[in-house]
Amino acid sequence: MAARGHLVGALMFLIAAAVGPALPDWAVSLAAIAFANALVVLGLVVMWRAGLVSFGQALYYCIGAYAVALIARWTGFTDAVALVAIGGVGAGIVAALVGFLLARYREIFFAMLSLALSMILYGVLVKTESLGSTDGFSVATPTFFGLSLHGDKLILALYWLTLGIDAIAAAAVGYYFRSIAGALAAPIRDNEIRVEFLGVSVTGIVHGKVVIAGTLGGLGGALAALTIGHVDPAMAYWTTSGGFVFVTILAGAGSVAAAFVGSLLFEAARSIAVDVMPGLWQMLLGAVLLLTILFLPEGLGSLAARVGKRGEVKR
């Protein structure tokens, strides 16, 4: 069953990569941003399974984005692959440090502490003129192994890079879910004291989840910065974190693939809503969230499980 899921997932990424050249530039850019943000959602899913809700993932998203922008600005180094890796590692290091604090808390305390840390970064960026203050600054045009690309070729290259990193991240997270630490997520959520009685350090596992989610958030922020071509403090604001939580609720924690599908649907729905109802688009997204909670509480990922169960019943 796992091998079948891997095959389907690989096929989905290959199809997404193949249709890229046939899409208009705006659609490719929108998809690239959606798939970059999906990495942040995937990190939230890692924590969500253990009952951990973070309203501060924008912290790592912003760190990844600013790392890319500042390195390119200060050093002139613009290789996209290396910059994304640096953004992910930088956010992962911060998550490792922050994790020593967050791993000690649960429920609303975990959520609010993560939010507070994100807002601290937002305040620092807004007050620092050398970092662009409230306006932020543009990101240098990236290169690929020394090759300069422009226009639609650059957009497509960033799209393919995002898909490649997404595929690696999806495979890695899928492997993590099948590991002991990943399998203990539900027991930790339900009764972590019993897990401690087994001789397992729950704090250590939670710390690991924070680092994984932070690294994924940094990778997503780095890719988004390169695609958008601009960074600003809003990337660390609480509404950015709220958007990621929105998509996580829409996707659900039952499937890795749902994080990518949910993020793509969210970006598409938001773009359509802003175009059709520019003054009421938040209301439309709120209605979508309400309907999801009422009729699909386990998210889009539960649909695949339902289809699979029906198939088994028919057999």
Given for the second form:
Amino acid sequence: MAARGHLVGALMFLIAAAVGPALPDWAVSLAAIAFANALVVLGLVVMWRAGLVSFGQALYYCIGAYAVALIARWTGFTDAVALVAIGGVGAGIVAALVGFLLARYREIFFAMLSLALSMILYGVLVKTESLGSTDGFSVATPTFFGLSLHGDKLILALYWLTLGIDAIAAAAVGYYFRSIAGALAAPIRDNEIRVEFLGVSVTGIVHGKVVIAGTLGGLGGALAALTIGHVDPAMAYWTTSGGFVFVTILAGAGSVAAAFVGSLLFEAARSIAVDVMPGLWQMLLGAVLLLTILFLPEGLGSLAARVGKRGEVKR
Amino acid sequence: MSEILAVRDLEKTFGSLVAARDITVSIPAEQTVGVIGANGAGKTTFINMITGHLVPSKGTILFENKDITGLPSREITRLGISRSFQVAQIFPTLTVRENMVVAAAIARRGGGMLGAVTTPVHSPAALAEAEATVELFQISRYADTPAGLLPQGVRKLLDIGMAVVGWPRLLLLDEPTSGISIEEKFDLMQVVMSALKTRRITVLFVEHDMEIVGRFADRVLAFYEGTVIADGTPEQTLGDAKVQELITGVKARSAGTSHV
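Instead of the form predicted on its own shown above, give the structure for the form predicted together with its partner chain, please.
Below is the whole assembly, all chains and molecules, this chain first.
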């Protein structure tokens, strides 16, 4: 079962990588951003399975992005792979620290505390004029193991880098879901007391989930910063967090793959909608969210599961 | 028979309130011990001190000759002392089998958080252990039912099964028959006790129904105002004058009143 999942997942990533060169620049760049954001969504899925929603995941996204931008600006170091790794680790460390606070809260308090932390960062960045205040600043063009690329080659390289990190993250999160700590998500949602009495620290497990989600958020932000070529405080703003939660609801917590498909659909729908009917994007967003909650409460991922089940019955 | 639990001069005070005092008890392996007493007599305080949920103010607790006094509860669980609950503590959205698998996987894992992240939950060993325990407690036909939909008696069996799946040597049952109808009580206890005998588990169970105590316990401890006032076979303890006066109330009733 797991082995088949790995195979299908690897195949999907390879196909996504293979079609890259055939697509126009704007599509590759859109897909790269979508797949970068998917990492943040994957982190939200990790927490959501345990009944935890963070309305401040943009905190880690923004930390990852600014870490990359600042290191490139201050030190001139531009290696893409190393920068993204630093972005992820940096956000992970911040998550580990704030996790001591967050892991003690649940439900709306967890959600709002996450939101508060991200808004503090937003406030600080807006007030920091040396970093461009609300305008932010540009990110230096990244290099790949000493190789400097430009134009469509650069976009394609960033797209592949994003896919590569996504594949590693998807495999790692899949492994985590099958571990005791990962499988304890539903039990924690159901009955924390019992989990404690079985001999596991619930706070410890939740802390772990915050760190995983934070690291993924940082990786996503770092990749997005390189692809967009610009960072600004809006990356920490609550509407950014809201967008990630939106995609999480759309995708559902059922599968790892749904996070990637959901994120791609979301970015594609947004750019088409903004083009075709400017000003109506938010309305469309609201309508889709409404329909998802009404008819697909377990998200797009459950659709695949349903089709799979029907197939099994037929056989 | 070798001694599995030795409690000496145990005392617990909350400010000026004495919840437990002068408790000295030695329990040999594989004995089934009933614990009786009115509400507030210190039964649950006693159990909570053994499981590490309360730290004793005084005294020592030896489990298999190891001093466990004041150890954190998770540590004590890992050493082989398990407990069940007055209100069944289960995972309602998981099936009975999944409930058991989670409990089995946790019990089998190596120590700490790293073990939890690196050990797969569905290991063949955990699955086998879960399956065996589901069978032992005779709830196989509910294996694929979400635990939230179970009848009360099956919930209790699942709860106790989850405490047993990790092969503890000592099990503390807090009112295993509470919330169960009188007709079902004996059958439930029969299943539980024969399962525990099969695994050779030493049992301490808190119970208010004296018929159940008389039938299933090898030995009965009677608690009153935080201390043990009688300790002996069910006949000895339940026949004790002080116990009858203070706990079971047999003497207070007229001789003609039947047990209900």
